[in-house]
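So this first bit is one chain, no partners, the form predicted alone, shown in structure tokens.
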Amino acid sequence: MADLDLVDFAVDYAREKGASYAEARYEHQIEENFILKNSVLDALYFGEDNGIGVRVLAKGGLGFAATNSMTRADVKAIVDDAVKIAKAAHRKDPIVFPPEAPVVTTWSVPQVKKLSDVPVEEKIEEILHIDRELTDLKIKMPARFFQQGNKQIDKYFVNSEGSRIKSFSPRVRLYYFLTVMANGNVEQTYQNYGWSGGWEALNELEMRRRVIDEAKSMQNSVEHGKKSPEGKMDLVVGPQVSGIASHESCGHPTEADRVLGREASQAGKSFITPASIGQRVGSPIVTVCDDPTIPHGIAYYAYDDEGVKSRRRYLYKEGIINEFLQNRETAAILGTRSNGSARATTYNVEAIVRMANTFVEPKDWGFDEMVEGVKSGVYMKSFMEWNIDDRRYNGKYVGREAYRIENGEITTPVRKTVIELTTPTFWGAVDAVGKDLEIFHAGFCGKSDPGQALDAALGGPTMRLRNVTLR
């Protein structure tokens, strides 16, 4: 409790020092990770860290400082530093935050099986069990790599507007990388799944089934896969592909700091400008959302790291650029309000504009219905590679599991399907969106300097694209 008292003290002291606005964010993180390589425990990590980050507005400037030394003297020192930095800015265009109503609340993510109650030996054994089932398949698999990680994050946020927000967020992540060989061919895949909640995650996500199915499809591809066709044709993409496209070609370019050019030298620009709201970027059937409130999405949160209540953000709505991901600073510049998009990896870095759980909103098409409407094309169920330029305009996606579609039926597996096209061309080609929403594919959203790699989820339903060029 003494540590939390320091958070309140930091805000009060910052106001005494002349800050027009002040906030302090305490975080305590417990992290556990292990790596298995071909059934051998290769690495095991336990980490624990806590500290306070303080951010202030003073004389139109913004200052931030942090410490992991939880003493009154050290907290005073970081407040002094933050105020000094803010006042030294001498900005001609003062930074302001739109006012927000104060919030006093506590929120947490429920756990059916608490992470803290499950010994690491039990967690390792559960992943080893999946690995042993892989070896029982008798598939030539020279490399099997699993990384399993868990985080438990306690936060306490206070600001000078009167907000007091406590939260607890447990997160589970499983990453695996497999290599399969047959007939002189090699196939590799990596998959990343995430969950907000407890150790029930592996069962809820059906990880055993997913891994086994992946290995079997890889074997089918290397033994029977044909060269993927090229030229103009229809393409049906699975939730993983619609997910990576929503993250890279919608989520990133609608980050307001990118739109304003703030990330140009660090993580890239955006083809979108502040005047782009209302412009068409896709077909009327396409709506891409970013939603921190999705239950058990790895980027779930009820309030962001500026104390703003989270909500679903409609980035592309019915094919139209609808809104940007905003924090309080960018919202003031663009004449709007924050939509709860400010997040930080931990206490010692500032909260910046970030995605959370980004996905294509489902419609009512069935999978068979979409395939039946394709005379000649490809079903790209998953991807092995993606590439996109720093404006998020020219993108490339390479299939991992893919199949030929002929006369409305899925036939032979095909290898390395490549689609390379612009963002408007991709979303403009969509004419059918399925109802099979899947949002538990996890990623890391990397931005800023110093870099912040933050949990993000990406997903969507199956979609059909008409008359696109495969290479």
Given for the second form:
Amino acid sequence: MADLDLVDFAVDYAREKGASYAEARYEHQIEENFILKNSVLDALYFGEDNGIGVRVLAKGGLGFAATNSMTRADVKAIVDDAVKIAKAAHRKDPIVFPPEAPVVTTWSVPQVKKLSDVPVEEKIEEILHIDRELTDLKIKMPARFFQQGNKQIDKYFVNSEGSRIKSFSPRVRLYYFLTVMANGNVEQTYQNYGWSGGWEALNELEMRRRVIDEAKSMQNSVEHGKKSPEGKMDLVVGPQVSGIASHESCGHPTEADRVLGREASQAGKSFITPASIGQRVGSPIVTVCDDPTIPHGIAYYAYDDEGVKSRRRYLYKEGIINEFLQNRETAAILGTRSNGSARATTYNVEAIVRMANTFVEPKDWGFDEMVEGVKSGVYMKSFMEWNIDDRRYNGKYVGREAYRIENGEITTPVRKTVIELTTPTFWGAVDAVGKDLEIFHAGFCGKSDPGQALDAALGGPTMRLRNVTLR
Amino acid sequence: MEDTAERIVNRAINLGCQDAVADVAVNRSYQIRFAQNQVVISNRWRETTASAFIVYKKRVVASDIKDLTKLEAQVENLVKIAKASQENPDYAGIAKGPFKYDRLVVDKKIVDLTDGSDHVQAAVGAALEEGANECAGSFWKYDEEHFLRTSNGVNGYDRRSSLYLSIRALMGLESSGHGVACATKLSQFDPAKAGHKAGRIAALAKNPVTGRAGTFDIVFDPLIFGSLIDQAGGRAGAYSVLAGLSPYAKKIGKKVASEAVTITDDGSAESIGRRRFDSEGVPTKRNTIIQKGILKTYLHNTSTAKKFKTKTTANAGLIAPDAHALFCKPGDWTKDEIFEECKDGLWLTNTWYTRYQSYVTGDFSTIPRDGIFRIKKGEVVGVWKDLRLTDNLINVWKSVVGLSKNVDQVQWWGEVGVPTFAPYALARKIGITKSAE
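How about the form predicted together with its partner chain, since we already have the form predicted alone?
Okay, now the whole complex, with that chain kicking things off.
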């Protein structure tokens, strides 16, 4: 860890140089990634990220500068840079931040088994063990790829309003990509699970079971999968599908910076406008939340990267567009307060509006109950291909693991079920929401320039959609 | 910084490593982001990162070292980690130097540039002039010095400086166009041209109506065609092939595109991706990936080359090989001829979210964004929206019938990651889908 006095110095010096507001974020991230391809440990990546980013408001412009050299001279130099480029903005409408009370606190995520205490050998053995169990299945798998990643993130945030926040956030991920072949058919999958906490993650997430179950389902699909039925019918989707839909067609379009056009050239805009608050976008049973305070969600945080306390945000509430994700900049434009959505991937990029752990709020339906109510339809447990337009209006999900539902019973596996629906059509068709909330599918959510691929959890319970078009 | 790279390599070798590579990068890049026709933030970086690659008894460890004040301790820790790791039997070493490199080409005017606001104004002004009412984008001055040392005798220096601007122009939420400008010489940087293009497409894309699904002939604008070239180049990486992330496995010598298509990767050529050497220090060169529709090679580092019984193509990254800059050989059609030959089709100007159902088969879809135009007998007769290109990568490439004589250098956020030289292209019978009612 560096000399943290430099962080305070950066803020004080920025104010001296004429910044109306200044913040500095020091981060020290230890990152390790184990890359296993076809049973061979290709490489182990070990990085120790370390540096400071300074953001200032001066003459109505925003400036940001960063360095990894934690010396007084270099910190001074980036403050000079940030103030100078902020002043050069010459904006017609000055950027302002709504006031926030100063916060002085420390927060951290507990670890049952500290990442730093687990030897490299043990971590490697865990991945090798999963790979061995896979190969023992004797399924034809021409390609197997695993990436197990661990991060330990220390931050110290200071701003000119008096906030001083220290935090520690350990995170664990397991990504895998599998290819199964049989009878001339090929099935591929990728899955990404994440956890805020220690090495207990792999047990808590039951990763061994999940990988094995998935490989077996892939074999079942390539060997016995039938063509998916087409036409209008009922669809039951698993937590992974409701999770991606929450993220793509609710979380993204309710990001205030996207609504306001700040991301127009990169991650795009939104079909939602400031005037859309209060409008219906889904059925009354649909409530989609984004919540950084979910324990062990990979995007857990107590305070965001602007020092604002985190809280649950109800983005779609009972089918109505309810709230945007806000940082201080967007909140000022929209005449509201930040709801703690500002995050940055590392010290060397600005904090922008981001989702955290996004999910459909569970209700009280049981899985069997939902299936029993379907005369003819499909259960799409997971997906492979997906995409959505930059307004977040036209989404597509193609089934990975899917089954035919006939007369209330799950029957044969079906392949490549396609749903290609608008956002209101998708959410408007939901008539039942389960109680089986899962929130540990993890994504690298992409946004901003330079690109910030950020930890985000995508979750939800099983849901039933009535009378939607399947292809 | 030469010292830093050398110290890393020497320390690793002294600690028993068989191979070591250190690439110390000094980043002095600068960026302006703009939205709603004005600057939203400016960013500047003063960073020095030592990327290290060490191998102890075939145990491979890669790292980015940011705290250079504790260099020795950091390398010792990496070696300790390597000793605890597992052997990679596929590891086949790093290239043997020393090498001679091409003359360094850097435009001092770019290196000395401290303010890019005029370039932003030029782009925004041009787009507004065309009729757009909202512009957003980024201006970049990239400036990185690289000091490379390897335990196999490589001693390389490179400076990679370039200018880049990306602008999206809008006339309302559903009418937009995109333009980019890329240059390694200030005198060749033309942000106004990018602005005009974005604005012109936005103005033309006014009042779109929901399109229909079907099979259409497609005129690909360079930005979206660049995305397809990027897909072809990325899937040709040997690591992608080995990991099951490519439809090109076992297809060397086979037809993967139409005869009109020749794609090369060339890190040594003039482009914003130009570099003198790859991550092992091998001088970059031209590699033909697809020649007249036939797959000729994958992109390799030393280890993947050995696995495929061939030589490195000078595309080493720290762990996996990557393309540097992709070039689609121009055709002999004029841009007008490309459009004239499209009797009943669509002109797509940009795309994003290219995703695969199966990398092995190449089944994918991608979502056109910005202007989507209905073409009949070579003329724009309508503006559509809400469509998706749903097809197969190899099929799309086999369907290309014509390429324009002129190519544009394009790169774009998320979708065209590698600088790419792309012509206008005409492809026949491409699948288009849309959301169900």
